[in-house]
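Here you get one chain, nothing else, as C-alpha cells; it is the form predicted alone.
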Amino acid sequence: MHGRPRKPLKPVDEAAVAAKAEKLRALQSEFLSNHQNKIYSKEAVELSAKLLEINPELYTAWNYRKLAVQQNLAQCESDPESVNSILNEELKVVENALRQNFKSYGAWHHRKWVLEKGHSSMDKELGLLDKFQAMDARNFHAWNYRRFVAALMKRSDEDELEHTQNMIDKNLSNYSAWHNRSVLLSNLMKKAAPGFTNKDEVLTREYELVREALFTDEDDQSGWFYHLWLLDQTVRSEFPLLVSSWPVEGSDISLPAADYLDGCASMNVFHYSSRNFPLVLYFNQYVRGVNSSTVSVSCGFNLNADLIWRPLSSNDSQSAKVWATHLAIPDAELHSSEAYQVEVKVGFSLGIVSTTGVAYSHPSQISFQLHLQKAPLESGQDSRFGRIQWKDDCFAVYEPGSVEPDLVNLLDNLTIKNEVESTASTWQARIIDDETNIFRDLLDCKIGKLTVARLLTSYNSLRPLDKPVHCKEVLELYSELMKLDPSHYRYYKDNHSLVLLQQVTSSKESLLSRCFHYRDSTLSTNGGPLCLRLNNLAISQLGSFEKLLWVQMLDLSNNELQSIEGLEALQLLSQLCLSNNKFRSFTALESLRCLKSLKVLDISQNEIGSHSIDTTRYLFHSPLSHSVGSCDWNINYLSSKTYWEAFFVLKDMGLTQLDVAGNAITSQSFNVFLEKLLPTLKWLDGVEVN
C-alpha cells in the first residue's frame, strides 16, 4: 500500500512470529478470564495494557479498559489528581499501542473517548499528531483525529486550512491533506467566512493551486481526485430545483373515462388498467418532504388531502429525485366534452428540503388540462388480446401530425427553465472553459483525456435547455479511453452511454428520429402506440430520465445493460423490451416494482440465472436484502425458495405479456411458477396462457 511492497518473512522472522503468537495466546486467555469475571484490579488492568501493546487491534481489550476506567473514576470523583492520573495512564497506553500500529482503529477511538471526558490537556495532542504524521503524512486515522482535536480546541478552519497547505507543500501526493482541505473549504463556504463568500473566487484559487500539483507530477492521483472534487463543486446546484414534470406545463391530455379505460390503443389516449393517472415531479437533487402540504393539486375530481406522494426510489429512503402521486379518473357519467383544469403548485409552503439541508425556495406551478373521452372502440382495437412483438417490421417511422393531439410536440417543454440556475451558470461556464483550454495540453495521456471529457460533460450539464455542443468530442474521448485502458473499460463505457443518451434526448428532432409507430395486423388504423426505440446503441447505463417521462412504449433491446436503475421515473411506461442485454438476476430489475402501469415486459435472451450468487445484493443497499425473512413463503405454488428474487420483483405486477426465454433460469417449473404468480398473464414466451 502507498507504494510500499510487502516483503516475505525470513525463516528467522517466522520463528519470532511463532513465539510472539504463543505469548499473545497466553496473555489473551488470562485477559478474557479477567474480563468475564469483571476483575478490574491493578494487575488485571496492567495485563490488558501489555496485551494491547502487542495487539492494538483487540477491540475487546479497549472496551475492557473503558469499563475499568469508569469503575475507578466512580471511586475517586472527588479527587481531581486521581482522576487525571487515571486518564493520563490511558493516554500513555494508547500512545504505546500506536507506536506498535499507528493505524489502529481501536487505539484512536479509545484516545477520543478519554479526551471527551474533559479532564485532559489538549496541549500535547497536536505535537503527538505531528510525530505520527511525520511517520506517514497520509495516515487518515491521524487526520480524522486532528479534526476531532481541532474541534475540541476550537481552532479556526482558517488555521487548519493553512496547516493542510503546509502539508501539501511538503508532499504533493498527500491525499489525506487534499481531502482535509476539501472538508475545510466546504465548511468555510457554507458559513460564508470572510474571504470565502464568493464561491467562484474560492474555486478559481483552488483550481490554480491544484494545477501546480498536477503539472508537477501528472501521474500522481491525489491532485486529480481533488480536481474532480472541485469540478463537482463547480457544477453542483446549491438549491434543490424542479427540472421536469409529467404532465408538462400547458399540455392538453385526453383520457378515457373510467368505464372505457381498458382496451384503448391509440397513443393520444393514456390507457391504464387502474383508474389512476400519474403526476411526476423530477428534482435536480434528492429531496424529502414532498406531500399534500408542500405540493398543492387542484382539480375538479380529487381532493388534495387525499393524494399520497411517494418517492420513486429502489431503496427504503424517504428522499428521492423523483416523486409521484396518482389522480383518480372520474366515472363516465361526467360530461365527456368538458375539460378539467389541473394546477400543481410546488414549494409554495415550506417543507421540501434537500438531503444537505437546503430548503426548496423557488416555487413552481404547472397547469394542464384533462379531457375525458367516452367513445366506443373500433373493432379489433382491444390490445389486451393482441401479442406485442418487437420485430423491426412491426414498427413504422413516426410521421409528425399522425397523432392527435401530437404528444411529441410537448418535448420542447419537458425541461423546466430555472432563472436562478441560468444566472449562476455564467461563472461556472467560464471556469470550466478555462480549465478545458488548459488541460487540452495533456490530451496525449490517459488522465488528460479523461479530465477533458469530464470538463466538457460538465459544461453541457450547466445548460440543460440548450443543445449540448461537446457530445461528439466526449464520445470520441471515451472511445479512445476504452482502448487505452481496458482495466477501467466499464467505467468509461458507462460514461460513454450517459453522454450518448444525453445526445439522443437533447432535442425534439433527435428524439423523433427514434420514435416509431407500432403496427399490428389486428389494428384497423396505422396510428398504433408510439414507441421510443433506444435499441442497438451498445449502452451499458441509463440516464436522461427527465427527458423521457412521456414514454409509454420503450425498446431497450440489444444493448449492454446490467441494471435499469432510474427507470422507475417513467410512470407512464406500459410496454418495455429489455431483451438481449446483460442482466444477471432479477435484482437488477428491481425498478420494475415501481412501474405500476407496466403490462408488457420482454427480458428474454439475458443472463438471469447464470450466476448462482448475486453479489450485487450484498454490495448495494436493496430492500431485497432485508425482505427475505419477512415474506410469507406459505404459498402453495412455491415449493422452494429457488425463485425468491423473481417473486419479490414480479409479485405485485399486473403483467399481461412476459417473455423470459433464453435465460438460464428458464424451465418448465419456472414457467408454472410465473403463471401462478401473475394471474393477469395472457402471453408467456409467445404462447397464450390458458
Contents of the next structure:
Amino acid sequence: MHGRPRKPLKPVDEAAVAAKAEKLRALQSEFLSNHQNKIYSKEAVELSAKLLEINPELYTAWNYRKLAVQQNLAQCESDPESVNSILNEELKVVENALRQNFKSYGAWHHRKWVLEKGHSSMDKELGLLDKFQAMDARNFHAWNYRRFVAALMKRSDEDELEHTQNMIDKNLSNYSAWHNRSVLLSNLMKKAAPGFTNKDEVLTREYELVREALFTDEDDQSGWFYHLWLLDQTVRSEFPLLVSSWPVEGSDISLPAADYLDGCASMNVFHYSSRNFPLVLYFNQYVRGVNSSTVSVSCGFNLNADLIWRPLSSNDSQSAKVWATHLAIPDAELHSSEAYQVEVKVGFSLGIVSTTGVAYSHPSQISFQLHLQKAPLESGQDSRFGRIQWKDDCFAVYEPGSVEPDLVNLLDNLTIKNEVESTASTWQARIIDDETNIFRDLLDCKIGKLTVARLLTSYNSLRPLDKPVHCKEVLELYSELMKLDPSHYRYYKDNHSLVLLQQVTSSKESLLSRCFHYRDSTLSTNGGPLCLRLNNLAISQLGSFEKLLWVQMLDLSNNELQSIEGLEALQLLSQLCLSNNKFRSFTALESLRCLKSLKVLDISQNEIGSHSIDTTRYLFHSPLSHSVGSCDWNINYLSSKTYWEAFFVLKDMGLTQLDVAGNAITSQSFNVFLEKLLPTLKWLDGVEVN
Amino acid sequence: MSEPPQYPPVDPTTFDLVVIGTGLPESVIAAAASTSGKSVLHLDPNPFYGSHFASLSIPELTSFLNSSSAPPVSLSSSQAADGATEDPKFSIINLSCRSLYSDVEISSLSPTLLEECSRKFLLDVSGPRVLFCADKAIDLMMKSEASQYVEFKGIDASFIGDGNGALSAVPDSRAAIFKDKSLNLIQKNQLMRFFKLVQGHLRATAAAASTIDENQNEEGEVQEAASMISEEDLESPFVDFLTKMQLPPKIKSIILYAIAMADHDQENREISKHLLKTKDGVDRLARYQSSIGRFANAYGPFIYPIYGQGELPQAFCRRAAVKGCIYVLRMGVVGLLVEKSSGSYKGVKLASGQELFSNKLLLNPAFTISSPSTSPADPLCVKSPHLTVQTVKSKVVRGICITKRSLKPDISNLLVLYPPQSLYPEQFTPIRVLQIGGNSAICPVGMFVLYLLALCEDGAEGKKLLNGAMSALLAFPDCSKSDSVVHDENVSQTVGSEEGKPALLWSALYVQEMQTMGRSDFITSTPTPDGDLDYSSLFDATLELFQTMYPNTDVFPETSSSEEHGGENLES
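What would the structure be for the form predicted in complex with the partner chain, given that what you showed me was the form predicted alone?
Below, the chain from earlier opens the complete complex, with every other chain and molecule after it.
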C-alpha cells in the first residue's frame, strides 16, 4: 500500500510470528509430500488452500492446485455443475489469498488461469477489482488484472476510459489511472473509434482535463507525467521524414584527384577522400529498411552497384535515426574539369518504416555536384600541419565572404523542407500556444517553469525550418530551475544545453560566428581547415546533430559533457577535441567507433579511469558479450584485459594523433598499450611516436 | 401536557445530582456524573427524551413549540402553594418554565398529504445540525461509549447557493477542487495553495510542539519556521489574512462561511460583532479537513445521526442508565426544597408530590427560579440563587420545510450555504440549510426535510432571512389552493415534475433565544442550543459546566474495556 509506514513488531507479535511460522512449516511439509506423491484427495487439496491463505506466495502450491484442478476436471467432464463447483472453489481460494496479500503474483496468475478456462461472471470480477482498488487505488496488480478482464469480456475501451475518469475524480494522484488512460486513448485513436477520429479534438479534451488537475495541485506529479505524454503525442510526427543529409541539396563538392593522396587537402575548406566519400541521411525518428533498394544513388560515373547502408547507432539494432554509406569512386572514372551530377532518391520504393510501423511515404530527392580538383600540393604530406594544437591562438576568426561560397550555400540549406510537416503542424502549434499561455500563470512554481520551457521547446520542434523563438526565455527558465531545484540539476542542465545548441545552430550567422580557421606556426597560408568551436559553453549534452553533418573539425573542449551519444552522425569528422569535460570512461566515447574518418582526437583532462563503474551509463559490451563477436581482442595485447574499454572503442581507428593526458587512466603502461593498439599513431600526448 | 401518570415513588430518595430536562447537555452531564460514580436522578416533564434537542413527529413538534412558547408560567403555582413540605425545616421555591421560542409560524400547504404520515417524521427541534467527523463531540461519544447506541449517515455534499436558486459545490478538498466547475484554473490553484499553506502551518506547529523529536536537523527546523504563519497574522482577523494572501472574494467567502463556518458577516466591520481570528480560522479549517475521510463510509466532513438529532441525548441517557442513573419521564418538578436556616438548596418536590434530596441540581434552560417572597429581607432571597436569565446573547431563527423532491437529484443528504449578502444586501448573517432524506429514517422514503438556520436580531429579520433562502430553493404552491383538498393532486404533480424547484409541503419557522444562565454552588443551568451548525461549542460548554460542578473529576475516564470504535457505527 502507498504511504503507510511499516511499524516495528512488538515482542508479543514476535512470539505470534514464531508460532505461525511453526504451523506454516508443518503445513508446508505435509503439502510437499502430497505434491510429490500426487495425492489430489479432497483433504489434500483443502490443505493446500489452507496453506495458500497463510502464504499466498508459495507458487508451488498454486501449481499443485492447477494439477489437481486438471485431474478433477478430467474426471467430471460431463457434469457442468461439478465443473462449476471446482472452479468456484479455486476463485474462492484466490480471493482469500488476495485478502492476505493482494500483491501476490501467484494468486493473480492463478485467477487468470481459472478465468481462461471460461469461468466466472466477469461482472463479479469487476466487483472484486473495485474492492481491491478501494483498498489501494494504485495497486498495479489490480490494474493489470483489470486490463485482462476487460479484454476477456470485451469491455469497450470507452467504458474503461470512463472508469479511469472516475478513479481520477476520486484521487487525482492516481498514476495508474492516468497511465491506463494513455493506453486506452492510444488504442481508441489508433482504431479511430467514433469520437476519437480527430486527434486534435481528443488531445484538446485531455489537455483540458489534466490542466484542471495540474492547477488544483501543482505539486502532484502524476498529472505532469500525463501532460508530458500528451505533449509527446502532440509533437511527435507520425510519419518518418528526412530531416537533413550530407551532402546537402544543391551543393557543389570538389574532390581531390586520385593521383593525390587520400585525406589530404587543397586550399579549400573541405577535404574529402574520393575513396571514402560519405553519404548521410538524417531522419526525424528511428527507421529501418534503409538499403540500396529503398535509396537509389545515381550519377554520371559508374558506381559500385550495391551500396551498403549502415545504421549509425552504437547498439546493434537495425533501426536508427541516421544512416550512412560510403562511396568509393573509381579513379579511372573521373575526369578533372568535368562536373558530375549525383542524385540520391529516398523513399521512391517502399521499405523504409518507422519503429511504430509507419511507412516512409514522402519521397525526397537530393542532388549535388561532384568534380575533381587537381590542385597541386604545397608541401605534400599529411604531416604538413604537424601536430594539431587546440589553442586559441591557433584559430583565426572566419571572415565571411573571404573564400568559400559553397560553405555559405551549405549553411543556408542545412535542413530539408518537408511540405507535409509545415501544413500538418498548424493545430499542434495552436494547442501548444494555448497551453503555453495558460501555464504562464504557474510560472511561480518549479513544475510550471519546466512545463513552459518544454512547451516553448516543443513549439520550435514543430517548425524545424523556422528560426527558433523564445530561446532566450527557455534558457533563462532552465537557469532558474538549476538554482531552484539543485537535486535535478543535471536534467535541467542537459535541456539547457540542447536549447543552447539549437540556438547556436539556428542560423548561418550564428554558426559562422563559431567557425574558425585553424592555422599554426608551421602553416603559412590562410586556408587551414575550418573548425567549428563549441567550446566553453558549459554544455552537458550534445544535440542538433542534423545541422552539423558537414563538420570536419570540432572543438568541444571546456564543457561538462559526460557522453557524446549522437556524434556518430558527423561522418566527416576528422579532428575532434573533447578535452576538459566530464567523461568518466571510454564507454562514454563509444560513438567514436562509427567515426571512420577521425584522425585527431583529444580526450585529455577528463575523469576517465577515476570511477570504477561509470554510473551515468549502464549498458556496454563486455568482453563476454556475444555481440562483440569473436573479435581479435585476445591477440597479444598484454594489457587489453585491463584496458578492455579503451581497446573496444579505439581499435580499428586510424588515429594519427591522440591526447589522453590528465585522466586517471593514463600511465606508462597505458601509453604502451595505445601505441600498440593504434599503429597509425604519430603523436601521443604531444610526443612523437617512433 | 397530560396528567402525570401514577408512578411508584422514586427510591432511593437521596441523590448526588438531580437533573431536570433531557437535552443534550443535561444528558451528557448525567452520563458523565453517573460514570464517575455519582448517584443521579434524571427527570423530564415531557413524554420524550431530548427536550430542546429532541426529534419529534409533526404533532409533537407543533405542540412542543406552541406550548413552550406560551408566556412563562409557574409550573406548579397551585401545587406549590398547596403542598406543604413534609419537613418543617424546608421551604419551597417555585420553579417556573418559560419558552425559548417565539414567532412560531407553522403552515401546512398540503394537509392531506401529510396527514397520512405526520407521525412518520422525526423533526429536529434544534436543527439544522451535523457533526464533524473529526470533532471533539465524536471523540467524546466514543470515549463515553454512547456511540454504540447511534448510527450515522454521511452528508453527501455541500453547496453554496445564490439568489437565483443555483447551487455550486463547495470545493473543500483536493478532489472537490479538481472536479469543481465554477472556479477557474487560477482560483483552483489559489484555493489549493491556501489549503497547503494551512496544512504546512499545522504540520510545523505540531512538529514544534512535539519535543520528542530531538534529532531534527537544523535545516528542517528552519524550513518549518518558514512554513508557519506568523504570530502577528494569527492574531489578525481571518478575513484580513485571506485578503493578504490575495485570495479573490469568491474564495474568501467559501473559506470563511462554508469551511470556517463563520456565523456573521466578516467583511462588514461596522455590523460584524464576531470577527474570526486567523488562529481560529486555521483551527476550523483543520477540523474540516481532518474530518474528510475519517470514516470510510462518510464521503464529506459531516455525519448525521440516523433517526435524527434526538438520538444523541438518548444515547447519553442510555449510557447514564447503564452506569446507574435513574430515569423518570413525564415527571415535572413543582418546586425546590430550601433549608430555612441556611437558605441553601436541599432537594426537589416532584409533581407526584414526592420530595427528594440531592447535593446538586442541574436544570435545562427553560427553567427559572422565582423568589417565593418579594421581601428582600427574606433570608432565602439572599442565600438561594435567583436562577434567572443573565444575558440574552442573541437570537437564532430556525426553519423546517418538508418537500417531496431533493434539491439535487441523486443526492439525499446535503448542506447549502447562503453567505452574507448573497440573497439581498441587508443579509448580514449566513443562512445554512440542511436537507435530510428518507434514507436517514427521519421521514418517509421519497420525502425530504430541510432545516434552515440563521442568526438574527429579531423575529422579523429572522423570517426575512429564512424566507429569502426558502424562495430561492423551493416553490410555494398557490396559497389560495392550498386549503382545498382537491388541489393536492396539483401539488403532487408539481412535485413530480422534473423541472423547477421542489414544492414546499409543510413548514415551521420559529425564533429561539440564546442565553447563558446564572449559576450557584448547588444549582446549575445548561446552555441553550447555540446557533452553530455543529456541536463543538455546545460540547465545550457542557464539559466546562461539568468541570465546574465536579472540579476534580475526569470526564468519562478511559476504561480498559473501551476500545476504538472509529467508524464502526457508520452505516455503509
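Computed from a predicted structure; not experimentally measured. Numbering follows the first chain given and starts at 1. What we label the rigid core is the largest C-alpha set whose atoms superpose within 1.5 Å from one form to the other.
What is the rotation of the smaller rigid part with respect to the larger, given in whole degrees, between these two forms?
Value for the rigid-body rotation reads 11 degrees.
L24: how large is its C-alpha shift between these two forms, with the rigid core as the superposition reference, in Å?
Here the C-alpha difference is 5.5 Å.
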